[in-house]
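For reference, the chain that follows is the form predicted alone, supplied as structure tokens.
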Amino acid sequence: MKTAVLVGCGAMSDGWLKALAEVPELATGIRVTGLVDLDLATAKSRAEKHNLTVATGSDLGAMLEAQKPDLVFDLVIPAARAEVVKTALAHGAHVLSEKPMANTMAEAQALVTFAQQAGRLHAVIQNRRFLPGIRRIKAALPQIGALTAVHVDFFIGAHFGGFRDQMDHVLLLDMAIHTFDAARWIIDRQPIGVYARETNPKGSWYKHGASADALFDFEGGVTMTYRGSWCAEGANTAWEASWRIIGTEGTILWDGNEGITCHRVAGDEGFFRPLAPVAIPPAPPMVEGHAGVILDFLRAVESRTPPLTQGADNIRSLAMVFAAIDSATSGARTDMRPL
């Protein structure tokens, strides 16, 4: 059994602690031995809420010295992430972080290098890769020929309150990486450039950048369009967005929930070519979402193999975010190849 310290005991930690207790392989494979938060009362409250008899503290370094955990779960705010990850890696722990991986590309690259030098794994929560819908779509891609384009719509009126309301580039920096990472995994090619625009529409309750549009170019001529807003009231999409995935021989549509359809060309005559529906098999049994990422991370630590969401890969999704922000700020296309 691996031991773990969780740092950052805000509301998000409830979901982590619930998964660690309720998913059988996690419950038998990981034992939380410490909770850390800058507000000691918050750490103590979280331990009480989840009936945990564990050490609590406000100093991560001291906790790591005392507990010497195998794993550190990093749930702190993005501004504190780099220091937390470096501290944990320096103490010999493998680290699983919430997204975003870092506040800058330089920070992200430094973390990749630091993890490699420490001989430890650093991975990032990208839970869309652990959704049945995404797995079903990825498995069905051969049915539509060579992939040519992916179009994604994300429109939700989300009233968080708190730090997000004051963030710059709030949609691109805090949310779009989920969609970008899922699209990159589906496309399975590297992004090479982007043109993006940010707006903060009338009536927005966010300080900056609540809406954004982006056009990405990928290697091999594949394109991806993203249209998104966190202040679009009246007709929410799924949190996983709404997808149209186009190949040379057909199209997959996914509503982000349970609705997935696929049609491919079934003839070579007519103004509109005849189409045939394609059955999309169900996803294999899997642990979904956050719990799935944690389980994949645990298995990677045990087998010393790269986790699906390792930092060395996730940095490419983060690069999409920062390239889009750069383009939106400059008003020009950003060439991603130097990144």
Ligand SMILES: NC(=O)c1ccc[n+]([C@@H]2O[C@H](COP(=O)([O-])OP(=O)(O)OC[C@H]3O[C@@H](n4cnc5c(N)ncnc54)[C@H](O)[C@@H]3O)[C@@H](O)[C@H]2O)c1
The other form holds:
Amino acid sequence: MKTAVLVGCGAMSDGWLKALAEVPELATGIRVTGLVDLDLATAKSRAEKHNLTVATGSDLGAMLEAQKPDLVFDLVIPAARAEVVKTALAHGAHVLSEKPMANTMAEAQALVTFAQQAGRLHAVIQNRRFLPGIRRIKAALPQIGALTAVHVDFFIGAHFGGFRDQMDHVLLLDMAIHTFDAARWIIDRQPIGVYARETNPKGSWYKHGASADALFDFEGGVTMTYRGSWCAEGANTAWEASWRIIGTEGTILWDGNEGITCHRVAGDEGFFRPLAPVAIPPAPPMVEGHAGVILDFLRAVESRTPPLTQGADNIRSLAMVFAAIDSATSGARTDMRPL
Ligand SMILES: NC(=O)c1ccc[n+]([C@@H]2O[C@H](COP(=O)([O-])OP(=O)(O)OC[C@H]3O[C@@H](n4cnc5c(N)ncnc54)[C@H](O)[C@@H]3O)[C@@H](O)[C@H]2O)c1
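Target state, the form predicted in complex with this ligand; input state, the form predicted alone:
Expanding to the full complex; the earlier chain stays at the top.
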């Protein structure tokens, strides 16, 4: 049984605490011993809501001194992340952070180095990797030959209110990290450059960057296009986006949920070559979403193996976000150096 302190008791913490209590593998593997929030009343009310008899506090360092947990769950706002992760690693804890991994590339790089020096794991919640749909796509990729292109559409008319309405680069910074990370996992190569454009369309209820288009080059000549908007009313895609994945021998279409079709070439004559449908088997049973990432992290800590979403790799998805912002800002293509 590992002990954990959770820091940042805002909106996201409800889902975490529910998963930790209700998913059997987590309930038997992790015991939360402390809740921390800058606002002590928030930490206390979260403990009360989830019937937790745990320490509460507003000072992470003091909590870690007192509790000496194996794990720290970091759910603070992005601007506070780097300091929180450093403090947790310095106290000998393994850290699982909410996305995004950091507020800047320099911060993210420093966290990778810091975790290595501390000899502790730092991983990031990329919950989209822990859904049956993307697992089925990953398993089906060999059916379409060599991967050449991935085209992704994300269109959701989302009225959050709150901080997102005032953010710069809102779509790329707050949402595209999920889609870019999923694309990078599917493509399984390094991104090498991007041309991107951001707009804030007429009628947008956001201050900046509610829509974006990006064209990424990956190693090996694989391309990825992204068209996205958070102010497109009328025909929402899934939160996981809508995908066209093209290989040398066929195409997979994925609606982001359970709708997956795959066709591959079944003959070498005719203007349109004959196609055969390929059945895509269901994913093996799995713990999904946030709970899946937390469980993967727990297993990694127990076995001292890298988790799927470790920071040293996740920084490459964050690099896609910042390269896209850089390109959209400069109006020119941004080259990406391998990380
Ligand atoms: N993975 C997902 O699908 C997903 C979805 C939504 C949000 N998120 C991410 O989760 C994180 C938290 O989002 P939220 O919606 O819960 O935000 P929130 O604003 O509701 O809560 C953040 C909490 O952190 C506390 N906090 C800030 N700085 C702190 C510090 N230095 N020490 C202790 N507490 C501190 C605040 O007081 C607040 O209670 C963000 O990084 C966000 O991007 C992830």
